[in-house]
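One chain follows as structure tokens, the form predicted alone.
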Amino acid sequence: MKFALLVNEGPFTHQASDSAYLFAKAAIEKGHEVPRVFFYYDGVNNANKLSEPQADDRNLVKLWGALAKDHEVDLVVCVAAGMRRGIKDDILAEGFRISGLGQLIEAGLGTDRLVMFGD
């Protein structure tokens, strides 16, 4: 089965980012495909390479980047939501790219399920 994910919450303020990452990782480990994750609203903060969690905390930005690299997952940050929150190309973490809502529509149409995390 192919899953596309929509992440609407940031990595340090809500469980949604953790849940989305763990869902994607588990789906891939079970043999499913996750061709695209779309980050919207505060979810765009998952792509901020300037975030530095404490040493004993998980680093979701790096975890998402590693997932993208290891499993060819397309991590797309909404351009409009990103600009509202200061997420631009120069602070985009490795593995992420900026694009428009058309990428979300395409992901929904090209997969079996679109799973949303966060409000």
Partner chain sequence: MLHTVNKSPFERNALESCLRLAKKGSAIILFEDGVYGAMAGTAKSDMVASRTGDYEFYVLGPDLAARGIAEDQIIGGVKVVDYGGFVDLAADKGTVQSWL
Contents of the next structure:
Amino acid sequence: MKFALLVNEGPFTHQASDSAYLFAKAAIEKGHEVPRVFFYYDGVNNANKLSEPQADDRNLVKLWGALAKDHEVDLVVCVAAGMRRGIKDDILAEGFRISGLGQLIEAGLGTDRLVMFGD
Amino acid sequence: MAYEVGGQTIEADEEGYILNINEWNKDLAAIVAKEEGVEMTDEHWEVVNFLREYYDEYQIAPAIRVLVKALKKTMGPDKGNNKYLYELFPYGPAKQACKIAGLPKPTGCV
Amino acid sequence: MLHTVNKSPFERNALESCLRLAKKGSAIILFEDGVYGAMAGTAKSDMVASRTGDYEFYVLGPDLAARGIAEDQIIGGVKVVDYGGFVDLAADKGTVQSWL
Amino acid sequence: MAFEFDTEGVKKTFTFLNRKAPYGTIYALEVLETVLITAAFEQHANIVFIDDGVYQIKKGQDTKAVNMKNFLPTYGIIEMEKDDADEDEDIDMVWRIIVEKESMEARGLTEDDFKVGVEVLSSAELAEVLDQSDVVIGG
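To test you: the structure above is the form predicted alone. What is the structure of the form predicted together with its partner chain?
Below is the entire complex, every chain and molecule, led by the chain shown above.
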């Protein structure tokens, strides 16, 4: 089965991005596909390569990047939400790309389930 | 950047979209059009005026699909299609026409 | 359908709204702060306990553990699942609706 | 990585569930942006207002003194898209704008308080609509 995920919060205020990441990993381990994760609202902060968590904290920006690389997950950052929050190409972490909200609707159309994580 | 219109300075962002939509006027539109390489005809003004009115009513720039549909309704199928709009604004009606109309930069979501 | 609730019923109305608008027979999974809604012996326990005949209730084990809630503190009839179980529910129950 | 889904000919029902009040947080505005994009895909859509979401379309909003953009007028586009879809036989697109009766009444509002025309449904009726959706987006 194909799952698309929508992540609406950043990695440092809410648990939502961790839940989404663990859900994605579990889905892939079960043999499902996660062709796209769409980052909206403060979720765009998941793509900030300038983010520097402390050494004993998980680095979700990098974890997403590794997941994308290993399992061909398309990590899409909403351009409108990103622009508002200063998430632009020059600070975009590896594995992410910036595109329009249409990519969220397209993911809803092209997969079997859209699962939303947020606050 | 900024535009000089009749002795007045109107601030714009680096791509030429004006920062305060209330500072827009027809003289400014003509100057922006010139920089875009667009020669304003009545047909161009029809589109620009439509964009201004739409923005006044809904506080947002229309999606291309909405623009095409609305033009079709008011001006007929000859003018209500993508080809016609691209002939008027070769670099894209959303970007060029909105810039000339003084609307905020479309976020290009579609 | 699968409904997900991630808010404590003491803080927000996500669980209340979910229980008002989820069709009978749907599955509901409580996770993140939503797991507090699955605890027995609280002032809000009845919200879930009184509806176990209407819905299939699930709660995410890793979120219980993170909050120091033992499985024997959970309302009877609520099943504990891990992330893999969460994925299975999303796959099996149809459209997923998140009550945020 | 350019990624393309094969969505040719796919038709689904999207439900946009608005549960948050405007201005206090950004959720209302960003759901609205998503609704507007959906029109370009000619999909069926339910735009649903429940809980504090019903305050989003309350008439008479004036945001000048709080330094925010008033996006109440933008909901007019949803109404326009809905009417367009209803009128144009060439478009296979059904849009519904729905308010839950219980949420509305709990907040002391009536249909006349809303900026756009809405269908008022009971919780039980709305539960059926939600259950028939393919994709649910909202807060």
